[in-house]
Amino acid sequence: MANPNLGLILKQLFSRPYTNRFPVKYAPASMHATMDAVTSGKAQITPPVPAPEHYRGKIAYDREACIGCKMCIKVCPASAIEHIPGPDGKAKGSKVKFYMSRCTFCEMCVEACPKDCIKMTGEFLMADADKNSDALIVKDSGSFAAPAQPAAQQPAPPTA
């Protein structure tokens, strides 16, 4: 009797992996020593698989565009967004901050924001030993406007 999953198994056997491989070929004894070797150029790491186009990664927040309406806080199912009152304790000038350690990446805050000041990025490397570290708290990512293109670099003149 043929296995009903045989076709799926064969298909997955010959398809490309969708996971990120370990950064180095073999598991090192010390990851700190390995990263030191990478930064000094003695070792190379495996580049990560690029995130898909509509991947829900780390949140980007444009603090200047935010009007402090708190709609994102109301729709967040994980209570991952905290209100920061304005300078004088009033609603005017109030902002929010995002705790990525609590976020479920549901994108409800992005949909609810009337000023489009919240976006999901393709960044997925957020591992940290401390869930309250500054790397996992988003207060301001800057403007979403396209950055100015750098001027074309001229090659350096040959030296004799």
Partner chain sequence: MAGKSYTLPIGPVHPALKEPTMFKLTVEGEIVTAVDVQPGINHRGIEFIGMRRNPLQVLHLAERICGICSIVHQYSFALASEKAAGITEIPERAQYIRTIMAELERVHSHLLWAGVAAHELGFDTLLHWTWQLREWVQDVLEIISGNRVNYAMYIQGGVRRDISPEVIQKLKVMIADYRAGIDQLCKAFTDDRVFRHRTMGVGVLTYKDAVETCAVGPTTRGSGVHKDVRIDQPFGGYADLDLDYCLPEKMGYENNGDTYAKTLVRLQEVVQSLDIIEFCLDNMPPGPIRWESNMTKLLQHMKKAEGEALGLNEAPRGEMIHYVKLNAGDENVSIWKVRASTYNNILAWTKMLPGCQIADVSIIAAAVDPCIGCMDRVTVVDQDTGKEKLFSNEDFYRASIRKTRAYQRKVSP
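Note that this is a predicted model, so its numbers are computed, not measured. Only the largest set of C-alpha atoms that superpose within 1.5 Å between the two forms is called the rigid core. Residue numbers count along the first chain shown, from 1. Compared with the form predicted in complex with its partner chain:
Would you generate the structure of this protein in the form predicted in complex with its partner chain, following the form predicted on its own above?
For this one, just the chain is written down, with no partner chains and no other molecules.
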């Protein structure tokens, strides 16, 4: 009896796998050594599949534009945002700080911000051994208004 799905089987037998082999084709003997080689430019990694248009990744924060209104803190479900009081502990000049290890990526702070000084970028390579490392705390990402140096297309690979 011929298999009713023979066509599908033959098609899949000769088609390439859909999987994107990120970051490297085969598991290396030492991931740390590979990552060091990539960081120093000796080796290349297979780029990840690009994030979709509305992807909610690492937060970017325009510290200069922030007025310290605390709206983002009010709507954050995960308490991932810390309030930093202004000079002499006053409300004037107060800012915020984002802990990406607590963030749930719901984009509520972006919508709540009256000054549009929070953005969600497409960056998603945030794995880190230390949840309090500097890479996971967003303090200032530069001004959104001025065309500063263009953001790197590919996020930097995580260093060991």
